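Only one chain is included here, represented as structure tokens and corresponding to the form predicted alone.
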Amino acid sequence: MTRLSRRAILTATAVTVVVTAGCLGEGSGSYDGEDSADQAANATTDPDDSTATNLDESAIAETALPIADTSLPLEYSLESLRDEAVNGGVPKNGIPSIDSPSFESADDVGDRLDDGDPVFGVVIDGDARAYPQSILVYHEIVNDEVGGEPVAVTYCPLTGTAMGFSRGDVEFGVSGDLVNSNLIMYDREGDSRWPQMLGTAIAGPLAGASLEEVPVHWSTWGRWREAYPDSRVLTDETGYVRDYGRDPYGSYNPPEGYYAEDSPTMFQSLSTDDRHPNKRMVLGARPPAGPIAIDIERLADEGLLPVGVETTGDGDDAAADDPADDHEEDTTSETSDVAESSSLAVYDQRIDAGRLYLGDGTDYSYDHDEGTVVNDAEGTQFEADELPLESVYAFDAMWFAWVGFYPSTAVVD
């Protein structure tokens, strides 16, 4: 069991509130399903504490693909995935993904862009690329080479969600299926199954691997633009005749449609949990201490959200999760096995979008005229993607999805 630390572990001028928390498995790289239960009331299918996997060592070792270290965290069994995934009414190939993607300058984009259009963005080695959701509704994944490095640029409109993953020499298609909504990606090498968001295969000669993750970032043209003049552009010579011009799911500038916010899901959820609206849009990350879900609008708001979370063992009280509570000073310990992680959430002003790091007991507050992140002590400034902290992966995405997904999330809103 988790709660929040109603400590300042982090001074700055927010004030965190996390109402809930999971428990980090121990060495499985998988959230303790038994808290997770407790919480996902409305799961629709149970969370499995028994999410460990046999991985197929010498497929790994054969594969082409990267695959990151560690396997990141799940709350359900890979079986249990695979028995929720459904069809999306394509077949396989049916979205063709871009694979001879083609760029222009910004100067060249013209009026083809608003400055309202969400575009996604990604910059490795100073090579910095804008990806307009308009065509990848429309595609969901582009298999490019970003800074040299081979990436797949994904993407599902159903969740919200654009991610990034290295790929080696392996290509990435549209399977046609879903699982909580959220694409199913296959790779061209073995066919293995990769849900987007769980960045995990669950099925295939790879389940249970994990790829590396490519930060992503959803903004505007106009504010991508303006931080990267020099960025090239995803154009619309796909080789497939669409109309990207319309969004077949409705529209972002504004949102309408499938993507307001209070409107309904197309498929089940894996869970359901009101604290926010179906298609509120939320950081979501996954650093050491369980999952969390950060909300956007807040986190602009503020500049900067200081997380800490306490993670507790067997026994813990369940009361401390009041959320009547969180205003209080928490002055006592149920258990002698408590640990405290803090992160520190920042609003990267010049891009609107947010970014997580760990926290390293260092004090830090935010300059809203400047965008920048100050050092308290020392008084240094930084942008927002240059603190000196270990970065985690965090990406946006429908509240409905990550809770979904993670249904022991806490929620800083």
Second form
Amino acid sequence: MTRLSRRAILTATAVTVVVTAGCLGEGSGSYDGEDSADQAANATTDPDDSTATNLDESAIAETALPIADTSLPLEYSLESLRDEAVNGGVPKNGIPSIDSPSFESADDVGDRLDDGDPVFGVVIDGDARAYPQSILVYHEIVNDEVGGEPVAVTYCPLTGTAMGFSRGDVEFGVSGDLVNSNLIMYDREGDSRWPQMLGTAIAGPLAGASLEEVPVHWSTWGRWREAYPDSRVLTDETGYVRDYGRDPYGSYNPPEGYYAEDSPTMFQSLSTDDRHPNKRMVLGARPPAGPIAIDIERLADEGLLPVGVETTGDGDDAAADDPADDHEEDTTSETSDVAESSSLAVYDQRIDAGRLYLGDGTDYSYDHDEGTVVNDAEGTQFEADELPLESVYAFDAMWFAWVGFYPSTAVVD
Amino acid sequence: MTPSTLTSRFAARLSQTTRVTRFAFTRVDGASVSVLAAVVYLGAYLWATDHMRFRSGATVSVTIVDEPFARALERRSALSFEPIALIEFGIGTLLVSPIDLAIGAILVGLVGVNLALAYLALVQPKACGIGAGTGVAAAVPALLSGSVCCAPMILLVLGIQASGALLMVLPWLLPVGVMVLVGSLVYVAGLVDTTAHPRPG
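Please give the other form, namely the form predicted together with its partner chain, since only the form predicted alone has been shown so far.
Below is the whole assembly, all chains and molecules, this chain first.
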């Protein structure tokens, strides 16, 4: 069991990034590009400060797609993202989405899946579903209804990202285009183009609008089945024939081929950064203070990682502190600010996945034996998905893809 | 050269090609080379286009999609279409895409004849040695046309990053490959002497 004192939580910020108050373009869906310029020294496309977009309010009012109240942050203009889009070698729908998915119970899966095989898990209103990576690698999008809510469960093999989106009555398909190696989806209502990781349309009538994200957890079949024994599992009756027993890109168990950490990317990235190997998996999130990338292996080791973000409001220079230097520092008024605006990354041992919450100053520690999070003051225990904190959407991604889209990202490693 | 002269020369070369092709298949060695080349090329084509794979864990079964006729016409890439059946044969799998197979059959036929004629040009040339191996060389772009189906996979195999120029070239590999094979066939046919006897030994 790892215990973190209040002092440690206040001061042992795994990473500290100064974000000048007001930098976040609230409602404009942009992070300030000031810090990006330094961190994206190798950017092939300069992060754009003027990422504010003119939304077509009438299109948003008329669409059946659930649109987020606030656009997600972007670090490039829509125009530059459009310019960087390339065709991935397939036409529109050349990678067919699954529009009539069929499921079977966990008990019926048999040896179709090994315990170590990756699955993407979704739980909505008690309805748990697992989508095997071996199937989604060939289809990338499943237009499904989970817990009565229409959702698109999406997976981009080239960036290692599994994400969900509310879709109303609208289906999504695969456009065949990529940006920063990431799947560009299209909606079958107005043909707007949505890079998956951005969750924001870069072209079409809904350009600049963002989708409502639905948590999708990258897990393994063995853990998911144990955590959710009543889960239903996507079958290979997709309406198409594929050799679902073979991944065209390599293997995750163990990582080989395209999935190997040091392997090259297929397409040019928007920016490059060697703080991690290309394909290192990070937990990426875009909390209000700025994008962060958390090393998933370290999170699994620690169980719980506070991620401090300093909001001094005085325009100080950005500083990413060495976490090792922070552990024994005194608490100051500034570090109190850090705590007030910190996030809390939590390892969900049951499904081998990371979760992120906005901190509220409460001290927590991690019980490695139970895999639970403990409120230090009250002694109460919480499952990793049940903390009484505001949850932040977070998803696994290959490092090159995350830093490509978010070159200003802070890193927890 | 007048257009009528050009047309007549072209017709004569086509006639020569047809005659030489028939001649190649009347000889056991020519037919054998053709069939052998076709079988090898077919395997390479199916592998390059990701239709056939050898792997452990494959069962013995046949799966056919619900609406095969409609599915067969759905495009997967510039010149590749949806498979309608999956055949698992114990040591591997084969995806059956009728249109892709038809395209493959054309390529296989062209490669087979090309190699048969290249062989004959080698053992029975009008001009000794000229043109030998031309058919083999012509087969390469057609083989590379497999990347039309699955460019990212081929890029992965080759370990190269896709540039805009490369992505533009890939869809043209198949038609260019076919044109090169046809051109090669016509060229090599002009090198074969159908009246000569095979060399001893």
